[in-house]
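Next up: a single chain in structure tokens, the form predicted on its own.
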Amino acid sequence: MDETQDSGSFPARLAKDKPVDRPISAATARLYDHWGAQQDRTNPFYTTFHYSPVTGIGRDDRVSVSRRDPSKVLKIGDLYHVWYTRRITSVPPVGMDRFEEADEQIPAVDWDLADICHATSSNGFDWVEQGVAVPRAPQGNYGDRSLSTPDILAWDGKFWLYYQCFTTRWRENDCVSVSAAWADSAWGPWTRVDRPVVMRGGRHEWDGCAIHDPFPLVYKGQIWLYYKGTPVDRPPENLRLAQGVAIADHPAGPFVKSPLNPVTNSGHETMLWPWRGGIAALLSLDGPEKNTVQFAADGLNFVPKAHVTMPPQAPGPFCPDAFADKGDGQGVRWGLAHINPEGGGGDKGCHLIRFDCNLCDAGRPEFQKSNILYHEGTWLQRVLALSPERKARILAQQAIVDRQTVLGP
């Protein structure tokens, strides 16, 4: 018995161009107008992410040691270089809810009482920690509390590190600006600028509290420093997390913020790369367009191009042409990120791992799959487990709904 019938319905094989001789749904039209008829299989903005442990800067079982927020990875000669936030304290952080207990020896959060550290590798998997590149400033000076979230720029024969500067005792929702240090070599020694180079906005502006995660690229002959901003006050109606860009002709500034800021409406951390005359970005974790890869042909007006699953946290990509300014880019194949093995937030320690991906034109079909299955531990994270109190609330709410929707005797 034949169970099929050719009724002239939409064909299985997608035509290259959007059909004009038949009605189509809004979703099908979007496929052609926005996502592309070949979908994820040929989309250079779509990828899965594969993760690997690294040695030297990877997991450290001492609870008072943390390595996080890796910079872009640079290759100089035969070595890869990375810079990152490192905290070594005698006790673990007390956490944001007990921040008033922090002092000169007790960190409030994971990135408190930290310095900027440097490591090298010959293969991207096995790293050698080279020690502190930029230490905190002497007590009583700008940047004496903590330095964090570094990123690197190569410009006119010199190297520039940008990072957050925390000054004096850590406070709840501490508001910080971005400073910099420079060196003639990736090995240092580094000279601190010892002043803000990207200033916070006004109290009622979207970036009035903090300039996080500076990420410099060379674009259109200038330094484009992308960053995440947060406001001072954070009621539900305020923009919580977004990204902007500040542009300068010299690494020390002055940096001028784009009038279009914020240029994204989402994204917890910054990861960008040159691509086909514009700038691509990975936006993860926060906001209505979280976990998307986006593209701006002008570096400013970003449009979602792909959805991704389990993107890296605080990614530092190996981006070989980040400073080439040649109107195109090779994309991103790998980089470093941080994870917290406990799941948890600011009171937990992180360590660095490697990610591999296919945010490029390279033929890597193993990164183009879309149905990714995870280990049970991914779904049943301890941090997401139901407490008895939360379970009781859910059951009480469920009982109310059940009484209203019972069907029949």
Contents of the next structure:
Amino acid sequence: MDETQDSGSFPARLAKDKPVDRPISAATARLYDHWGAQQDRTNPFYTTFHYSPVTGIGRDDRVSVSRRDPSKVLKIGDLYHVWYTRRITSVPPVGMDRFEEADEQIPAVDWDLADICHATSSNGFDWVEQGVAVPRAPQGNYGDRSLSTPDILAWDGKFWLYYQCFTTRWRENDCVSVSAAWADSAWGPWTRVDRPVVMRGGRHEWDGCAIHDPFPLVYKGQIWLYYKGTPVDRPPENLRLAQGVAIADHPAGPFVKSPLNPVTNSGHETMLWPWRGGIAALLSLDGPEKNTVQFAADGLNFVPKAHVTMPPQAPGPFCPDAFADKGDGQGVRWGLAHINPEGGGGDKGCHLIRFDCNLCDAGRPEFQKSNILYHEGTWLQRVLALSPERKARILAQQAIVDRQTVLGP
Ligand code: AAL
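Beyond the form predicted on its own, can we have the form predicted in complex with ligand AAL?
In what comes next, the whole complex appears, and the chain from above leads the way.
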């Protein structure tokens, strides 16, 4: 028996142009008006992420050692280079809520009492830690408390590291500006400029508390340093965890913030890369557009181009043309990221892992699959599984609420 019937419904093959001779739904219209008719498999902004452990800067079970927030990966000669936050303390951090208990030996958070460390690798999986590249400043000077969350810029024959620079005591709410150090070689020696290079905004501005996660690129002949801003006060109606950009002609500044800031409304530790004359960005963790890959043809006006699942945390990409400024990005195929083994936050230590992806035109089917399904251990991991206390509370609520909706005789 023939169970099919041609009834003039929507064709399987999407017409190139938006149909005008038939009604279409809002969702179908969006395929034309926003997403483009392409599916995940042919979308250069869509990728899955595959993860691998690394040696040398990977899992380290000493409770008081943390490696996190890797920079972009650079390739110089035969070696890859990365810089990252490293904390070695005798006790673990007390955590954001108890920061007043921190002292010269007790870290407030995972990125407190840290220095900028350097590692090299010949294959991107096996790393050799080369030691501290930029240490904290001597006691009593700007940057004496902690240097964290570095990223790298190559400009005019020199290397510049930008990092969050904490002085005296770890401040409530993670308030901090960005400073920098420079060197003639990736091996150092590094000279700290020992002053703020990108300053946080005014008391009531969107980036009044923090300039976090600096991410410099060379674009349109200038240095474009993207960053995450947070305000001092954080009621729900205040913007949080958006990205801005500050632009300079020289790595030491002055950096001028774009009047369009913030240029994203979401994202936490955001990785960006030059793409087809514009800038692409992977926004994750926070905000209404979290877990999207976005594109700005002018580096400023970002629009979502793909949704992704399980993006890397604090990714530092190997981005060969991050500083080439040639208007034709090669994209990103791999990089380093950080994880906490228990899925914990600022009071836990991290280590580095490698991610591989296909944020480029390479056409690698293993990265273009959608409908990703996870192992039981992921669904029931600590942050997702109900704790016994929450389960008890939910059961108590359920007994009351569900009574109202039970259908019965
Ligand atoms: C990260 C980043 C910044 C914060 C801290 C270390 O998630 O956003 O770098 O200061 O946490």
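Just so we're on the same page, rigid core means the largest C-alpha set that superposes within 1.5 Å between forms. No experiment lies behind these values; they were computed from the predicted model shown. Residue numbers count along the first chain shown, from 1.
Asks: When the rigid core is overlaid, by how much has the CA of R13 moved between the two forms, in Å to one decimal?
Replies: Core-aligned C-alpha shift comes out at 2.5 Å.
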